[in-house]
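This document opens with one chain alone, in structure tokens, the form predicted on its own.
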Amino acid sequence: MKDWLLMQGYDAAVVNLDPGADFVPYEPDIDVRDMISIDEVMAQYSLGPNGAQVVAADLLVENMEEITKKLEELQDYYVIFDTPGQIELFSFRPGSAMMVQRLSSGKAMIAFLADGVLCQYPSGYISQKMLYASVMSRMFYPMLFVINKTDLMDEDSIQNAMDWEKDPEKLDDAFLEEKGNILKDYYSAITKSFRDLSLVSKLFMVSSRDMMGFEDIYAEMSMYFRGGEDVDTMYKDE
């Protein structure tokens, strides 16, 4: 997103929220791991790699005003904030939802990113879906449902997903399609419940690799932002 950003001359930036990351495909303009180490976090507090991470997502808190003041060199930027992978890691703890306020300054939107070969499957997309209205519970922000990896995709599996965001039955009967009759009125209520909760929304399809579908996040973007109009983000001296 960032690379695509840049491709059509507006200022863009990433900030790796991540601490137990050992690598991120990119490079961060803030990176949290100069401010918390995932080994001393270990052997300060007698934790094995699990706590330790979740004692260094809590730490994320205790460095909001770190992260804050290096924010204010960029405040023409687009600034895509990079979570930890694991959901319960930032988006469940309790201090989550205030960072996301504080950093963002109130102005945000939020990208749940789905793995595109789990979609392919109907109880691979219902999951997929509940965790999304699980974080939209948490985080009161619009909220984009964006599909990656879209390249490892047919063009069959593409048409499904479409075609289950748009129409619960038809995700319905593909479910029990693949299960059979397992709990027929319990997964049928949770289908359901995707349209009377407003949990169908557009789809935004995406490859890193084929650098497609970010034209799309970018209109919802400034649409959001600017109402459709484009940000015109200064270029800053070096």
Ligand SMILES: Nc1nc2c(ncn2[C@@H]2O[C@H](COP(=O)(O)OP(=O)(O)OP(=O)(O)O)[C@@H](O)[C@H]2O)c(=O)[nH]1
Second form
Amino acid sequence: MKDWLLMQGYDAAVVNLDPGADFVPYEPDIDVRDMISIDEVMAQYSLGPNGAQVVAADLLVENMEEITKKLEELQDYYVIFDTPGQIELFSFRPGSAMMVQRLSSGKAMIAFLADGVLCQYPSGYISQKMLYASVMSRMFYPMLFVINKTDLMDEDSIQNAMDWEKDPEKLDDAFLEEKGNILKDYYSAITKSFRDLSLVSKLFMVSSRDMMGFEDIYAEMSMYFRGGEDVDTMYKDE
Ligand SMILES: Nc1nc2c(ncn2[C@@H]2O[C@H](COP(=O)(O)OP(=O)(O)OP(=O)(O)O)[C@@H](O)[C@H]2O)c(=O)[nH]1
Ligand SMILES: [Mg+2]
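Provide the structure of the form predicted together with the ligand, given the form predicted on its own shown above.
Entire complex below, previous chain first.
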């Protein structure tokens, strides 16, 4: 996403907010690993790697001042925050919603990244939608349901996901075929509620590997951040 924004001529930066990431496949402009070390947390609190991840997630809040200061150098940038992939370590921690508010000055969207390979199965699709709903209930920010790694999905799977999104009955049928009749009414009520409550208004299909699909995300961002006007046209006469 950052590379795509740069290619279009926008200023963009990425902040890694995952202190536990061993490796990130990009060069972070701000990196919380410079402030928090999992090894030090393990030593200081006598914890194993899992406990240290939880403590490190909570220490993020304590480093917010420093991150905010660095962000001041990125005025008028699109800033992308990469949060810990395990949602227990971010969405479910007490300080995270406040952190989103503070770091973005209230001007943020959340991209929920669903895995394209998992989305090929009705059960995978449903479970990721339920995770999306759980993040939404914690954050209360505009959210995008983004399916990444579409380069690993075949055309039928991509079409299926779009059909399931439009028509919960098709999702029900596919789920029954995959899992059988167990708790049919329960899951049917869940898929129907996805649609009735407009849980997701649009699917965003992307591939980071092939750099596909980012213009749709950008269009949605423009709509939200600038009321539909792109920066290119914003300052033109009239
Ligand atoms: N084929 C393909 N692989 C991808 C794509 N995006 C990321 N990957 C790869 O998938 C692997 C896992 O990356 P992610 O799914 O982003 O997960 P992560 O950020 O490593 O893990 P968490 O933050 O803990 O969820 C890495 O090897 C990435 O290079 C994509 O669009 N297509
Ligand atoms: Mg990650």
